[in-house]
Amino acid sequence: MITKQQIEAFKSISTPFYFYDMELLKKTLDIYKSQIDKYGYNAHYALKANADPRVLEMIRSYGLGADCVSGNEVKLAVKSGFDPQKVVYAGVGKSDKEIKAALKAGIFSFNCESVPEIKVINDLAKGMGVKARISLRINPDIDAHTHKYISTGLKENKFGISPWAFQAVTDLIAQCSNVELIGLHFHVGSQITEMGVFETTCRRVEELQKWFIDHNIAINNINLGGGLGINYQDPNGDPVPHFEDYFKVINKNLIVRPGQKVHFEPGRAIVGQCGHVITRVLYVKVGKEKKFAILDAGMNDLIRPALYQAYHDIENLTSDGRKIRYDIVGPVCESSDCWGQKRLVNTAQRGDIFAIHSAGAYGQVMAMKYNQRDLAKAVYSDQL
């Protein structure tokens, strides 16, 4: 929750900007780390959620590895001090240049998503005189009950290798002298709040890994990806994801064989609630049927509402007037630049400071200069 002292500090800072509650990030990491240590699990933070330098610095200090989905993310992870032996690299379209850079860095594993990709990695590794460790990203055909744009585990999604291709994949690996299969990787989607989805995933993991065991192929690592959601509706009342419940479900339902290591790739769950977009009201526009609160932050600063019709809680930090319904919109020249319709917030006037909550994940990292707007800066709670 943003404090009165912080709100006073915001008044002297030009908007929009990203505000990071570093104390909440630390609290979230403390709880997450205690849970993975309790069960002996391994974690690789998903850089795609937020790559702010201060945020990465704190996450790395907890000993987490990095989950990357591009060559530049691999480079950033290593540059930011993450141990290359804790870096995993996923993505359906890794280029030769990216693969070579990751091989040179000596990363822990490539999460491979197709037969052609495995062949290319083997050939490139052979040319460099190295051996690449790979995990197979499996498409388990599980409905994560989330937005269609962030569902990744259904058979019609572009991600992963389907069970019908297992024989062809293992036949190819047997012929490749420069790749080593070290595990299986599963990721069914993002912003999952139904724990039953993770129960189903664990059962499906067991069904699928049995195929490899029956074919005398050792599976030393099981990577369950990420996906645990946050509470976008009540970020102030529920700021830390329910890690204890999540890991209890995993521990109860996942069959772990002797010598196997279990990995996770948290992103949004770690950083989502610690970030906010802080913005000012430019104008209050009164129409025949609606009132509009026009902010100086736009879809270029946080694209989720425009892209996914995603909900973010919005709060007027500097007004104690009665609550009124507004369509809250941004300045970008697009009708989709709308933060929320008929939102009930304290009476707004020009200059009021609003907070768009739960913006720590997929906010700053996806920012763009559309309409040639400036990129917003980051402000940190421990520097106010």
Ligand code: LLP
Given for the second form:
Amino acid sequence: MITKQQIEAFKSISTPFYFYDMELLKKTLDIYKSQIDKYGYNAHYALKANADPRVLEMIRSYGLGADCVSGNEVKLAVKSGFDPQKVVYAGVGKSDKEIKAALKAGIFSFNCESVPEIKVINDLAKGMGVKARISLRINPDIDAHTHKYISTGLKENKFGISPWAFQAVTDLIAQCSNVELIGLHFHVGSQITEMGVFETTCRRVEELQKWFIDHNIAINNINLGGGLGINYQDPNGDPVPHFEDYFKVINKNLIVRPGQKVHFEPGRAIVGQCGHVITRVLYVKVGKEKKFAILDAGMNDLIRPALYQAYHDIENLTSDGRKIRYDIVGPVCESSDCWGQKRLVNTAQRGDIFAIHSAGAYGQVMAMKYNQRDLAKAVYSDQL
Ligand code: LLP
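Okay, that was the form predicted alone. Show me the form predicted in complex with this ligand next.
Below, the chain from earlier opens the complete complex, with every other chain and molecule after it.
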């Protein structure tokens, strides 16, 4: 919840900018950490969700590891002080250069997504005289009941190794002297709000890991990826994701064998609600049938609505006029630069300050300079 003092402070800052509520981030991390400690689980924060230096520093201070999807993310994680022994690295298209950098950093595990990738990692590790720890990212063929663009665990998705390839993979690993198989990795999608999906995932993990156990292959680490959703509809009323419910479901349904470690890769759930795009109304344009509120923040600042038809709650912070409906749009020259249609907000006028909520995850990291617009800067609640 943005406070009155914070709104006052916004009045002297040029818009648009990302506002990070560091107290909410801390509170979210406190709850998350107490839950993983309760069950003895390990967490690797998914840097792709938000790589702001202050945000990373706070997450690192809780002792979380890092989940990376590129060589540069691995470098950034290590540079930001994350323990390389807690860095995992996934991605269907790891380049030789990226693999070498990760081998050099001595990361905990490569989450491998195909048979040829394992061969390349083995060859590069051999060339460097090191052994790479690898996990197999399994495609469990599960419908995450989320947007098709952020669903990753269906067999038609490009991610992961399908069960029909297990024999070929393990045959290859047996011949590779420079890779060591340490675990299995699963990530079925993002913004998952139905706990039943995680229950199904746990059952599927058990079915799939049995294949390895039956073939006398020890699986010491099970990584369940990220995916827990946040409440985009009611960010003020429900700001902290339901970690208790989530971990209860996992603990109840995942069969953990003696000596096995369980890992997670949360992204959105940690940072989603602590970020807001703060923007001003440039114009209110009155049409015959509708009113447009034209903001100075656009799809280049936060692309989720344009890219995934994602819903973000929008609030007029500086008006207490009666609520009326606007089509709320950005300034970018694209019809898809629309924040929401027929949105009910307090009567708006030029200069009003709006907040676009739940922008902490996949917001600033996905921003771009389209239309040669400036990149929005970050402002932190503890520095206002
Ligand atoms: N682990 C892996 C292997 C992933 O691919 C992802 C996200 C995560 C962890 C973190 O998932 P989370 O806890 O954040 O759901 N840009 C999209 C989301 C893309 C998610 C990509 N993978 C969006 O704005 O909704």
